[in-house]
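Presented below, as structure tokens, is a lone chain in the form predicted alone.
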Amino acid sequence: MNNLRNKFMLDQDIVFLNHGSFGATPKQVFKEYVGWQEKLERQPVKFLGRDFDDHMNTSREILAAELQTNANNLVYIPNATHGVNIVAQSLKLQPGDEILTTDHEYGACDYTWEFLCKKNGASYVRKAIPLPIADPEKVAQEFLTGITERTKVIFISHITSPTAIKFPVEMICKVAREKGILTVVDGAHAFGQIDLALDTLGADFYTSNCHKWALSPKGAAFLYVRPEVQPLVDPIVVSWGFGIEDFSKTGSRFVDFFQWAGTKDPAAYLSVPAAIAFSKENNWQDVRKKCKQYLDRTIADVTSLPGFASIYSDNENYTQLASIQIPDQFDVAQLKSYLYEEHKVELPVLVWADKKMIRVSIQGYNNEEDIDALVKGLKTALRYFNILETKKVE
């Protein structure tokens, strides 16, 4: 994987272990992105007025094939939080409705549901999923005990942001469908880390970023909506698609509602096929396996330090992203700054459920030297901040 580093635009002097926040784009994909922008600027009227739908439809078809669904079940959006907002605002919550979720969800999406629940008299119910995670079936069973007669929606991450745990969404969606409960899956970290087959996964609504683990330029994500529930979804911005009676351009009322929302730069969306092609050209299935091995080693090395601990019951609970508990004595802001300023290590340091953690991303451009740099930085941080006696970490 070492040669992949040169295929990305990342600063060579930074130990970049934070792919999970905003991703990183390969050089050849970024070149494709700029090429679409140049094409737009050479003849904006032709590009946006006459060619836009053809370009977008082609890109959606390539993305849909990768996700094992029909292109008319997908629309491009700027990010996964945007997708959650579209669905949450479309479902017209009523007083007494409950949205069942976990205590591992992404903060911005929590705020979305909390805002709408407060506005409409609904309840956002967080089911605690304690660490370490048990086997998937037990997690699903425990979570589903939170269902009541008032549960209208289940909202759950496929791979969580703070704890990086892969939840058994297939099992949960199956039970929810049987009970007539709508499912909204936040897959922000899933596309590119794991294979997706959206038609068989079972979610009513699924949103994920393309600009994180799938390597596209920033500002590309998708919203999948199962055909049977597409009539429930309204666009946040109403534009020309609302008034079209003949849907010959896209073949879908759902797509027309969302594909055109006024003037915008679609270059990130149109570059997704280039990102998919890059992954295939570089045998990304093999790359992901190697990344997982590196992450296993990272967790083993870091947790060998005093005061650090794994939050996972086994190494099947995570993929290329993992959080590791750190000593409580650390100040999270100080540790993050120290690792970056003194060791050039870029990664998040966070607090979840009163646990202080670092979150490590391993992508194809990472190598064993990056792991060594992180371990060295954490070992010296123990000394620098007088967290533990020096003799214990030598």
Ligand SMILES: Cc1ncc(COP(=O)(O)O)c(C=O)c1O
Given for the second form:
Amino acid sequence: MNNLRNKFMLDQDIVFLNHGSFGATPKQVFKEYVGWQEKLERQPVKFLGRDFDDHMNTSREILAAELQTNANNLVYIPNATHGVNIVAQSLKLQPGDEILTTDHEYGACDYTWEFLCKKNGASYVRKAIPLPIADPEKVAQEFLTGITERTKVIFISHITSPTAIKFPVEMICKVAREKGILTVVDGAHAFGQIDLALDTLGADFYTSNCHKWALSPKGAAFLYVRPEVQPLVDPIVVSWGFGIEDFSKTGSRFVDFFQWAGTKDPAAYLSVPAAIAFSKENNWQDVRKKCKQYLDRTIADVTSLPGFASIYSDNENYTQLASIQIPDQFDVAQLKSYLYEEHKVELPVLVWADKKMIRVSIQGYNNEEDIDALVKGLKTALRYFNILETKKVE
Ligand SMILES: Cc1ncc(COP(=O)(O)O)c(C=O)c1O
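Can you switch from the form predicted alone and show the form predicted together with the ligand instead?
Next comes the full complex, and the chain you just saw is listed first.
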């Protein structure tokens, strides 16, 4: 048993290979979270009325240092969906505007842009990025051919949800800036999986979850906005920050607007420093490397089964999350429930661009037994669903 597993609250009998959907939080980080809630309840008026900004500012500064930016370029928000909504709603799309994106985007965020484009007469243009993915420069070049004189915004994931591909967002943001196009990066899976240096990455707007790969309790994410474009962003909930003229609470108009959005439990935001500290204490750079090796092994083992195939041309295309193509004959819902009911394996089975896939997440608490359980589950599924007997499987 991997000793990191004991540091998490996960049920021991589940083979948890879906950190990508909802990540697990370490026990000591969760304890900190509950500690903040208890502190709040012992003196709510002192905590929320008098000390709130100091606590939030400290947490934001620690997060900003981790992300290599200034604390006044960041605000805490509940989740990445919120982050995309804040930006998309602020940008006041007009008839004829084009939003350029890919066909690998996360459904809820895709819907956000689709909804606003439909409402405002703008066009949402999904540029196809076919599999297997080419080298990053080629991907960027190919994507950027989708720009027209009407392109107002580029919206792109840093690490995609269905296909788990790391997109070359730095190259894309650079070209977009030169052309006067705004960039909105959905980094929901990035923080915690890859190192982020937000000021040099070059996005105008960048949102990521702390509650996925960065191990914080649920309900903690951030929105980064480059200082020059901060005046473009409105909060979805207008609150007391509007009335603060002298930035006395936080030192920034942008932060004042977002930091207080009505009464809410801020414990998840305040536990982010504990999650960052946990990663450092447990040598997370090494943990990530190990996870990547396990994931490489998972792909090799799974694709040795008949009918399974890698969607990557290169193992640099992914980090701790990867999708693997499965035989077409599987019914995705049936396979998912079979793996869970019969093998206790929790992982998503999905369809993307007519390809059926499983998506595997490897986090610090996973070990080789988890990979073995997945491979065994898939092997027996081939028999259970009579797929080995059909001719289509090569
Ligand atoms: C790429 C991507 N963006 C956004 C989200 C939304 O995250 P949340 O539900 O925390 O808002 C997800 C969730 O899995 C995601 O994969």
